[in-house]
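Take a look at this one chain, the form predicted alone, written out in structure tokens.
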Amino acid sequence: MTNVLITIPLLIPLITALGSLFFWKRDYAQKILYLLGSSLTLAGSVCLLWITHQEGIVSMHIGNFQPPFAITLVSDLFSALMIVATAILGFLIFFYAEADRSITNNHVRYAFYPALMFMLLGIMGSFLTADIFNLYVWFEVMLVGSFALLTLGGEREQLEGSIKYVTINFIASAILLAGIGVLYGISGSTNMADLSIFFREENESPLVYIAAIFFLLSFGIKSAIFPLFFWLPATYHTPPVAVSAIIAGLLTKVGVYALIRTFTIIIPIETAFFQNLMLTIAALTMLVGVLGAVAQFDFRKLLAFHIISQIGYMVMGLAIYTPLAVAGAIFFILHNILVKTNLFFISGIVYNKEGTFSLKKLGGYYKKHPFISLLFFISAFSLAGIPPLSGFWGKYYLARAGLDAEQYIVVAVSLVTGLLTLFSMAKIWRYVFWRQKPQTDEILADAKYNEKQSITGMLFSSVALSFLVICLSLFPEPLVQLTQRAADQLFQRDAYIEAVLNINTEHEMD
């Protein structure tokens, strides 16, 4: 029955994406598969993170070959989440891209749930899978899901970004196969329990950190850290919204997954000079990433850019590398999809009323629509660490465990970007619900929706998110006990190599 629930989150999304190929075409036969993949993914990943929760790391070994030749699948407490985060946006973005005037017919004939669940295969099996090789498959599945959906549509716009979107990730696959070269040359492994035990004992040959080198650039430019970050707000403003949503929460969060994955597992930092330069890197992108947001007057562009800010605050947390600091990173990396998502479905929901995402054309919102503005406030104040709001307790835990370690500027740093990131939010709150609409010819003709438009499937999700971002903030001490166990899990190598490779480490290390 274990074997089973692990395979879930993977058969499931590939079933559906390749039986709706066999309906082309045909939307509204997509749309019902969709929807109940999606459904039935959600119900097994949260199974699978019960069983996981319960039982501890579980593991399975593809066609029964022995470790580390099989192709394993794992899920302890760290990928468990994931999936359930994922699975839980790929469900609910069904019933805002319905509803969402920019998904057209034309985009769901052509394919687009057939790539969101391709997709969402991809990222699901970045998540669940114990071998860096097959990570590089998963990565390469979850880049033409995404890419068909970044194109889908063929305006100028969207195929400038993509055309910028896939070539970066292209180099960031090349400098990826070229680490698992290395890494392969010296072990003659890519099992990722395998490849920790061989480190354990060859961990001062230099081939080692120009492996490492290797993932940080590679992972880095799939998370968008300083300096490798400009590809993302050139992107994810242009495809329709619920694409920009689904990508904005998840994407780089699977960059950072690995980045904190293969830095336990595999290569940890244990050298200061890694350890500085980890985080340099986290203080810099929380600073130009907020920088950035704060000079936009783009709803879409100046949440793009808190992408980048908040990535600095995950990256922190791996850097500082102590349990405290990787379980806050953590949960700060599972409130951020939340929240993410949930104001790029808002900003959509003003789009689909108002025609623009431009502030300056933009304002009223708050006397004419006050059940929308409170739902942006929720997620806009707790992306800014407002307390009792979920991102309070994310950046408390960074924060604590960042004096505790006694690194005393990058603290110093999240502390200013959360500033930075309040008044930002505080910025478009003013412009877009607070003050009062400009009235101008311009507007007036650029306002192609209208009041009458239906956004109850768009509500529906926002509203669902906003739910759980207030469950995370009034509760998280279930969340904040799951998180720990997680980073225990990754710090705590033996229980991770016992699993993958059903061994009993104290025997084989002696």
Second form
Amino acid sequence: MTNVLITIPLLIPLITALGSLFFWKRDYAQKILYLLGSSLTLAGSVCLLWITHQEGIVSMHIGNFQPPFAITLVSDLFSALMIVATAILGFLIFFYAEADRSITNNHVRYAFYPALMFMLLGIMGSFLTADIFNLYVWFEVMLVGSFALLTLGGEREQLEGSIKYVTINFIASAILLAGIGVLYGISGSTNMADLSIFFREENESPLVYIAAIFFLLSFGIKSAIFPLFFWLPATYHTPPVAVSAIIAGLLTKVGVYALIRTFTIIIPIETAFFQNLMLTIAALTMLVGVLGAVAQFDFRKLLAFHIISQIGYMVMGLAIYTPLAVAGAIFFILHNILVKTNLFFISGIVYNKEGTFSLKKLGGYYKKHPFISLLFFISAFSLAGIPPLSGFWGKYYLARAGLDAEQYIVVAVSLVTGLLTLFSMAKIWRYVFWRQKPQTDEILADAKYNEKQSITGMLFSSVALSFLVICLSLFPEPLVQLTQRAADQLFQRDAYIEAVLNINTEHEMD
Amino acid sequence: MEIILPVITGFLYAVGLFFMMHRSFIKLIIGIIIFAHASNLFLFVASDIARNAVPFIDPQVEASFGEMADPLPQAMILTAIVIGLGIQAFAIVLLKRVYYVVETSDLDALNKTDQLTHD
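Okay, that is the form predicted alone; can I get the form predicted in complex with the partner chain now?
Expanding to the full complex; the earlier chain stays at the top.
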């Protein structure tokens, strides 16, 4: 099934990003281009999801080379869902960044929007590619964009954080490259479908495990699983809020996407040792992340630690390794992208009004701004998995899959983690929203953050995300079905192989 | 060659990591660069120096080129080198910038973002 539509989520960001480089230092033109580009991308992504939903897996061979030599773009339901989530954030972040005072004119003038667009391009590319070396290239596009976003502004803390971020990501990329080398050495191919056929027929070579460990390490660093997460809480709270929000919402999930893609389609490893390893990693990631969060007294740092904990749930879905569990993981990823970004959005709204992220200095928000409190309430308790909010459905499917597969320990850990998540969200609720604001004589150093700040754009983005979360909470059924079909596509690899290689697998097997 | 290259690759990995563990900015940069070279060489060695079939040759033509290196890993390494170059350049500029802002070239001094804030 060939369809040109699949190139839309790549071409539009590419053209927009390159185009806005021609308007260097002309912020107005860059903003218009970004708004135009991101809304077109969103429209194209939704169309792509619709086509994928209607017609099955869509693929396209760039330059009409014959597969497996062509670079193939492929969109199954998993990719398409992730792309839509990315496009939604890419669109909403514009209004937020517009109103956010921590994004100054200088940021915009020095290529804030083009860098953002390049990062989105890299993310879209990682979701669409069917070639593992190409995946590496898209990862780098994404990373360079995120490097630029993280360092833009050049505050001391930002620079400190980005050194760690750049170094660790560079190492992760080098490890990924090594893994690709091993895979190519065994099979002589980098095409995911080709590899899938190869490893279905002969999974004997012990080198496969070396490749698997390379991929686990590399994607593990990028998605911040235990024990490779230390760079994340050192980095994610340093840039302007709009940047933290989109990076926190998307980048680690790209790592998880790559993990799921690798270990379902390309090298399905079904040994007990590997499954136990993944289950242990998942359980520890959940626990350590949430315990780290409980200790924090900085709004954004607390949220940053929570990302790690939530990654644990996604890895748990992969570790249980049944279609239901992976479907739960996909649902959880989508829910988490919306909720996590929204929580960062709200921390930014509070920051724009108060000029601080410190929980000990904040207070009295419930009385002053009941609506903002409501937005926080929805997202925070959805993150904790309180029914009927969207986090509950994600956790419900994960727990059910875990019980079906008789993995009681990891299910127990996930439930305890849910409780601790609730506790840490209640901590923010108590400090920022519920109690009286502590009296201090301290005058804010930065006068641009104050109570009279107009936050319409930020509120718009946050309300839109909250609306999506509520939709997901009250009507989870369509998305649950979509994710279940997506997981089936990952486990029954024939459709994917047929779409990528343009062949009929039954002939191939005969 | 086929015995020397793996040894060199391992050595480069070790040297790269060794330099990265140091506290100095300059050594971090050197470490990053050497580590990148190590992984490029690894890709070259791991994907076999000369074995796999050449992808773009008409099967009907009787190819009498003798043993021929697979060009695909070389193309991949070329891509990786270019990407690595970009990131290394970025890292150098970043470290210079950090040096001006923080006024130290000691990586251990950069622990502010890791600390628990209690204010």
